[in-house]
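Only one chain comes next, encoded as structure tokens, the form predicted alone.
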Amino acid sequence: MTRSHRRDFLRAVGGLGTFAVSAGLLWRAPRASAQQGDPILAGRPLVRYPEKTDLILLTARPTQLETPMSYFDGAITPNEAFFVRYHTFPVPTSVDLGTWRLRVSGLVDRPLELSLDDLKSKFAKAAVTAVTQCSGNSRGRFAPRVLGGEWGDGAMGNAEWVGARLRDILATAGVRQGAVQATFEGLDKPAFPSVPHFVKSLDIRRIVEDPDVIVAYQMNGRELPMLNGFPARLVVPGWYATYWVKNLSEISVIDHVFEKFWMKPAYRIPDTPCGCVEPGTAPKSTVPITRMTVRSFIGAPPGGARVVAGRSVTLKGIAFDGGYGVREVQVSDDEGVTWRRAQLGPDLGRYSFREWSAVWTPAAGEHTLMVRALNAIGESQGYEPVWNPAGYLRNIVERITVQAG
């Protein structure tokens, strides 16, 4: 797609009718959801936005779209099926690459204004396959319920990201002595001055020591979809998606710890070993959420499916963690009384989804299938979910029910 075609394509969405105006980007009218087996998602419409397939609508302002679980039976999430999560409205719908620049300023010797061509030609190309997951993924399953977007389990995705290392960009700018953090802001600007701009921060030390933190301009071999960050986005492998700033436009190096709204009070967890407190209570102190917990899911068959008794069924799904890497996946068909090891798919890197599969032959009747993963340092999933007021860090042993007959 050429630069002008991208602008024309997205501008054309403006005349698609009442719901298109409401959603800002909607390409096709909503239709009934296919997620009837999940009480959290039942009744939510499937919608199609530009460059996207049918996704589950959580909110239109700002745009929040969830990936159906059927896409999580393989390691790579297709670009068109990748979830979308913005924090402010309106969201950016077009970018003129002739004028767009990534600006690097603050405590640097040489402020930069980098075009997309600059990112591609002036810096060594880096690639990392990594999961990005909304901090609130599965929040809809918290009990007692908490405030925030009531996501099911599909606010996550895995892709191969290609771009320029952030540390190389900052080295070109020349970070000055006394620098503590860098802040990141995208093109999504709130409509009202009372709404804080979405700005995140990372420690300079984290950036310098981690070559996998990149400014990505490619996703699964193609340019980024607009709703996933075109023309460039921050990639922070192993950490929750709140740090993965989309439609990146500004980087500022600062001499202090940044604590404006989206770093404090937002996106905080209890300062306890589990990041949790007793349900219904408030934490005494909090820290920013960072590394993802161990998780695993069954992608196929779907929950509520009917299978043939006595005939083998291939169970498939994915597992991941915050960067240590998945060591083992186990499945159970008897409420966790016994477990057997699943077969792991190719290792695409320690930040990636790891495919798993297992052949299962069901007897007639209803069956509860469960999955759990262990990472390289022995972390796994528990039977009881953690709880915190923000609805973060869920990593319970997941289960689905199927009927064999």
Second form
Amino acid sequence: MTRSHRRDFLRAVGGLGTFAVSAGLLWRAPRASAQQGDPILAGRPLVRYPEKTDLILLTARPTQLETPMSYFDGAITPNEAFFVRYHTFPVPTSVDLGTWRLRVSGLVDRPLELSLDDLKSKFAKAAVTAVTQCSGNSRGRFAPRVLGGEWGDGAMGNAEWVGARLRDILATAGVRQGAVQATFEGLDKPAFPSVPHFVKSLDIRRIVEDPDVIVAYQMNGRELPMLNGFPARLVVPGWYATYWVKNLSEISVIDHVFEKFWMKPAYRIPDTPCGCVEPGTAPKSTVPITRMTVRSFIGAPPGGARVVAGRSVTLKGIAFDGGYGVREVQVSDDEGVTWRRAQLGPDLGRYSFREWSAVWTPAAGEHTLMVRALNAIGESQGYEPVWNPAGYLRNIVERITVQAG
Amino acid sequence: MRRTLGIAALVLALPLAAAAETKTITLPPDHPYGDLKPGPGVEVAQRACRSCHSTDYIVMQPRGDAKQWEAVVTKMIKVFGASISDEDAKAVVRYLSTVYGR
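Now show me the form predicted in complex with the partner chain; what you just gave was the form predicted alone.
Next comes the full complex, this chain leading.
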């Protein structure tokens, strides 16, 4: 898909000016009002969970909460507003730091039992600002529809994570010859023994080569909320959230590729270049989902907002990809006939949301606003949605409508 | 007198200091938005489908025919080990494809 999209992208932007940048907020709307007109989110309650602000309820057991789109007008997603996705019930609700340990075992010379203090004091501090996004973010938008967590678009967030490098931890344990992967488990253990326990794996190679894979004990300068993985979670920049194991408690080094339920058959995409198949069909073979596709969103004004005709409005939003970095963001107010370059905000690193803004002066009437991003290796977003049976990788060009009057 | 009170306060404060090492949250109960709609067989569905997750998992799904819901119930039994009798499974599929049918 990427080649031709890229050409369109470049052609469209040629010769067009940049939207001016200034102007203040010209709309006022409660944080989650945009939810009401949304075919998937309408009717879902806003709920307030411990250490969280009002979020959209997906499921109560296990806890799954979605971030309202209005939080995506800036690069950092506040901890209180960060989405929550657990797989099994019960979810961890209490951690005693006196007894909590991160255990490292398996094919290592020196098995470890690290306290939170150990993690903080025995390893160099590493920081990375990175997006985590549920593989099934936007699943509710698939056509034909697919079963699963019927998320809108708010199962994503961006934070500054601080912690210990996973490779430093493994080096301390001493990875033995023949190690192929490490597995990761958290404190979430299903009540029913027949329900597969949530365990994920990463190749040792990725861990050793990538200094940005960390065990994070700090999120946006504070301890992690319980529901985002207190006291520590795995951070795997560029890859979908399924690898970012929360309330981390066990790391085991193994000599094979781990293929238990949550690695296979769950969290897999068709083994095709686009990770997609003809809508409604089944893939011949699958591979684990890994790197995120390029996406961009309008966070403000909220979809469905009313703005004042003839007065300039600052459109704001975020764009991200799977770790190459966003190079350009464009917006359109004419169904994609013309695209104009948005102003990019500060670069917080290639794994982070990139903030963008553009000043727009609407004529009276209803308008469709669209946004798309281009990353550093020329990948972009298309008008045709990708489809796969699990509802993964969605990255269509997004649109909202606003009324100017 | 003053001093004894001070010591008493200190002793009382100790368990609290230890408790600060523990973080605990309390989660709200299931939300009524996830309640299964009334219909023939709803009690069976409530019995069979509420133990591992809340039923908002069910009500948020796209509407579907018996084939969709049979696949769901079969997955719960075969993949996740839900213990549901054949008879109850049939009743749940009938309920879901009526109340959450196309």
